[in-house]
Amino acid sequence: MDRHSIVLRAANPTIEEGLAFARYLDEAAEGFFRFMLGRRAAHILATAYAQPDHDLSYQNVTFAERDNVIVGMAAGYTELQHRRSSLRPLKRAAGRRNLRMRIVLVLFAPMMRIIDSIHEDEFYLQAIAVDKELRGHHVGSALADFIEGRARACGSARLSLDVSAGNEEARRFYEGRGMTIESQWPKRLALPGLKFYRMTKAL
């Protein structure tokens, strides 16, 4: 496929598009926000995405279309974005749910600290997603390319972002564009399925 049918584009705040973000962002969390909000994590996910000035909004996504269908998804923001941004949003869409994602959020406490830590300097990519059937067809890179890009033009010195020690495909994909292993967590305990690795380049 010629990367070039490739066309990227900002996301708007409709519900559609925001389970397309919902698809995509729990991919690339394998499975995370469905495990803390529940079989309504999609329309929970989407509703708050509609919403501006926080780590979920519409703001911070950009879509790659083919022939004006959504086939993948990145999304990041600067340090500063994060810094102001606020779980309000989800919560609000969460409504009943919310006392699931609360204790959800106090058993990954440790990670969520780790997640949440973001240098003033930094971009952090917060997920990268393509259709698998597109997967190795150049959707990645593209989207990678405009973070790289929009980082850069944010002022960023870095671009940061957290991968699953067991998503080889994945550490594989960034390791190819420079990035490196920075540091781990757990540094000691070995927890099955919830070791990741924070990875960095320099811009």
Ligand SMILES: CC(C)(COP(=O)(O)OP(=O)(O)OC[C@H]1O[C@@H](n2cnc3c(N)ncnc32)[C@H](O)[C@@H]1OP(=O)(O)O)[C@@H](O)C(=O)NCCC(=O)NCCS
The other form holds:
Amino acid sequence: MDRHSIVLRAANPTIEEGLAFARYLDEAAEGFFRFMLGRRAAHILATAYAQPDHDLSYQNVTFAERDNVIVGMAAGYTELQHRRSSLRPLKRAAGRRNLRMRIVLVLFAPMMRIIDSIHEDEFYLQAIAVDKELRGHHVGSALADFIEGRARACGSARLSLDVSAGNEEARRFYEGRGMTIESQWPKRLALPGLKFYRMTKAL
Ligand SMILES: CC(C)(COP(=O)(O)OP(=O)(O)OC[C@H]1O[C@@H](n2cnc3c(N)ncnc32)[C@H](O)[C@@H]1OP(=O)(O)O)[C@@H](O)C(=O)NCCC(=O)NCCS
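What would you give as the form predicted together with this ligand, now that the form predicted alone is on the page?
Zooming out: every chain and molecule, the one shown earlier first.
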């Protein structure tokens, strides 16, 4: 596939695009959002996505399209944007299911603290994902290039992200882009299936 047939564009605050965002986000997060929010996770995320000024907002999202069909997504934000973000839009969208979300957030508090720790000069890549059948055709590279450009335009000096240790495909992709593992969580005790690498790259 020709890389030039891929068009990148900013996201719009519609429920339809929110559902696409939710699908890619959960793919990148290996099902964590579905685990946290339950059966209606996609709808809850899509509702929160349509709100401005928080981590899961459409404002942070870029879609990749081929022939006007969305085939990939990347989302990210600066430390300042993250610091100003709140979970309120997600909690509001979750409604009664808010309780399940609160319990998961308490259980996973140590992991969330790591994910939340973004340095002042960093741009955090929250998620990147490409449709399965199009992987290996440089859609991910186009999205990652765009995110790096956006990070530089925001004045960020570094790009950072968290990737689960089991996701070798993504780790190789990031390594190929010059990212290196800076730390791992948990530091010592490795829980089965629950180990993350923080990867960074100077911009
Ligand atoms: C990670 C991901 C976004 C990469 O997107 P992609 O469109 O397949 O990546 P690209 O085609 O742009 O690949 C770019 C380079 O990475 C390399 N690469 C991609 N997948 C690879 C793999 N499985 N093993 C080794 N190298 C790989 C390619 O060889 C390519 O190198 P090249 O330019 O020398 O050919 C995609 O695999 C994906 O959606 N994964 C599922 C979601 C996910 O895990 N997201 C990350 C969460 S942290």
